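Quick heads-up: it's one chain on its own, the form predicted on its own, in structure tokens.
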Amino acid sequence: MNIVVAMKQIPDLHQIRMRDRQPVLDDVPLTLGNIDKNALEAAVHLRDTHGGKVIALSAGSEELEDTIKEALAAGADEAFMILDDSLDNADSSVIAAVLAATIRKINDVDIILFGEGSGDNYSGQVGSRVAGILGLPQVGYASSMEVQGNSAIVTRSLEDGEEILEVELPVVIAVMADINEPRIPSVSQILKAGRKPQEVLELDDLAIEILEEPVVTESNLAPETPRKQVVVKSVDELIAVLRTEGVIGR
């Protein structure tokens, strides 16, 4: 069984600072999205149970070659990367077209896993778009999954309950963050990651036409938080204000 896990390179959210409601990304290291790591962990578990291999798939700039080693250290058997500076921060429709074309090139894929949303934009569109392009069934909000024969049994976590689906392979599945706890690679796994197969592709290798992006992000501002700017001159005044606001009991 071959499992492809789509993973996105994003800035480390723990190290982003805000200035004038805009994120400051200077010198912020790049990593793979947290929910993508959940998807990878789910893929590794399925491989360990049923055999086959796990293929990490990502598209982005040249810096991706270093970041993808995180996935290889965490259990992926090999990686496919589509490298082009134009793919850095590209629209969901463009990334979906690139990933779908690469999956066709990989061929013989049983399960394609996505996180329910990327760690930066969290639009949740790419998995659905890839399923549509490839003409495959899709299951979202997966909180658990198993494979039985040529079918996947997927539990979806919804607002008012759970839904259990049986869907034939191949299938696209988007997993939730609470599906598992991603493993932390050991030192030996990190060292072995660089020796695992990695295939680098360019856009010309995919024979697809990248159209002008239909969606353009005009701005991405942090919400404004109104402050009352109450001045206190002593601990007693502070306690009195907090009681008035209901932050602490009377």
The other form holds:
Amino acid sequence: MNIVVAMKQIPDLHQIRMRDRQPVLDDVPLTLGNIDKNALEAAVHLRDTHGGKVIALSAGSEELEDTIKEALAAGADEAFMILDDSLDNADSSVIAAVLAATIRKINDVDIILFGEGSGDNYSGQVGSRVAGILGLPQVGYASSMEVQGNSAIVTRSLEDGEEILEVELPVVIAVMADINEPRIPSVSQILKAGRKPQEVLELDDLAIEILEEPVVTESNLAPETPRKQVVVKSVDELIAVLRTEGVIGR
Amino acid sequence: MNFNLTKEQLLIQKMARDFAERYIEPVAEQIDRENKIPDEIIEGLAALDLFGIPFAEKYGGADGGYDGYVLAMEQIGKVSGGVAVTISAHSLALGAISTFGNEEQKVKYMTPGCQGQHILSFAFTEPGTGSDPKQITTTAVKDGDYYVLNGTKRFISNANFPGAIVIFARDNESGKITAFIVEKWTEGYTVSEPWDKIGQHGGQLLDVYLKDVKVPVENVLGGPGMGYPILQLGISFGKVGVSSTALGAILAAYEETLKYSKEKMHRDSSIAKFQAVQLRIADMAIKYEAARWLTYRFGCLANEVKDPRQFAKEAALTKTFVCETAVDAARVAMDIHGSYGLMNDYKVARIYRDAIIGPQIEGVSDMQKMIIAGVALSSY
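Next up, the form predicted in complex with its partner chain in place of the form predicted on its own?
Then the entire complex follows, led off by the chain already shown.
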């Protein structure tokens, strides 16, 4: 069984500093998204149970050749990378087109795994878009999964309960962060990661047309909520103010 | 000159940090209290190759170099000095076998050690001497295909784990010091209860009693009478681990200080706003960076030792600076914590008790300075 895990190269969120309400990304090391690592762990578990191989798939700037070693150390058997500097900040539709075209090239894929959202923008669109382009069924919010014969049994974690679906392979599945705890790779696995098979593609290698990006990200900041800055000196006064504001006593 | 870590080095550092934070930190206080590392931590360290980072893959190691070793050890040492010093002492013995052992010895004794099934020991110190070979009283008497060892070894790390122990003894015939690879728990090998030492709990020190311990002739390490060179170079390699452990303590002291100075309020303001606190934080930042790059450089030097005497000097100066700095940093961290720093409920108290061990082990600081001065003066 061949499993593709789509993984996004992002700046290490722990090391980003803010200046003038903008993230400072200079010299911030790149890593792979956290939930993408959950998807990889799920894939490695399936491979260890059913055999086959795990292919890490990612599109991004040339630093990706280094970043992808994280996936290869953590259990991926090989990697496909599409390298272009424009891809690090590309729109979801562009990334989906690039990934889908590459998956077609890989061929013979049974399961395509995504993290529910990327570590930086968390738009959560790429998995659905790839499924749409490839004409495959797609399951989101997966909290567990197993494969039986030619089907995947996927538990979806929804707000008001769980839903268990049986889906025929090949399928696109987006996993939640709580599906597992990604393993910590050993020193040997880290040092051998760079020696695993890696296929590097450029945009020209893919028969796709990149349209002008329809979505422009203006800001990733949380919306500012204006504060009323009311100062109270007693609990009674606080209750009175909250009542006036309609926060309590309705 | 390039001070950037490679992706692999960054991943080794992150691996050790993740393991330390996820698995060791929750039991670090328990390790300190019980002076014992839980089995599952030992198993976890073994699974990540942390017992064999710098050693060759053909002997069970990870081939990660001493540069990879320092990066991992700093992160382990930051969370638990006792766990780090256990790996350090084990790696000291492995380093001696790796450098001076023959092929058969390396395969037989390094492989289970690098894989963490065995935890090795290095036994030079005796009740009467810490580093003077002339005062070694443990004896080795040749009897056919065996040597018979008798004596007492003091403050020996990991002496109660299974595995090999490198023992230094005076050859009765030549009067010279010879190193032997002995399998712990062989007949006549017994140990004391662990010493109740001030810090680095979990890293147990025991006395080893040798009563007519029979060691096959083929277990002589490096040849008869080679004990002193093995001690010198072996201890130099051992200082990589001790320095990295102390570096972790500096980082821990520094981070605890940053955290506490922002949390602790005085008259509606965090104490981090006070210049007196800021100056101490700046001093710690300066010293941490200096210690860090000195230790990382030491790791790189250990990968390819060209001149054992020069390497002994580099080892001595790094170990002295980093271990002394760890004590300074822990002391300043306690100052920032005020009376709370004296309480065992606060991590900084443990950091201090761990740090103060460093300047005393694997050669006290004054002895290190004599090595440094000796090499410096002789090569001028």
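These numbers come from a predicted model, not from an experiment. If you superpose the two forms and keep the largest set of C-alpha atoms that fall within 1.5 Å, you have the rigid core. Positions refer to the first chain, counted from 1.
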Query - Post core alignment: Leu13 C-alpha displaced by 2 Å or more between these two forms - result: no
Query raised in the report: Keeping the rigid core fixed, what distance in angstrom separates the two C-alpha positions of Gln229 between these two forms?
Result: 9.1
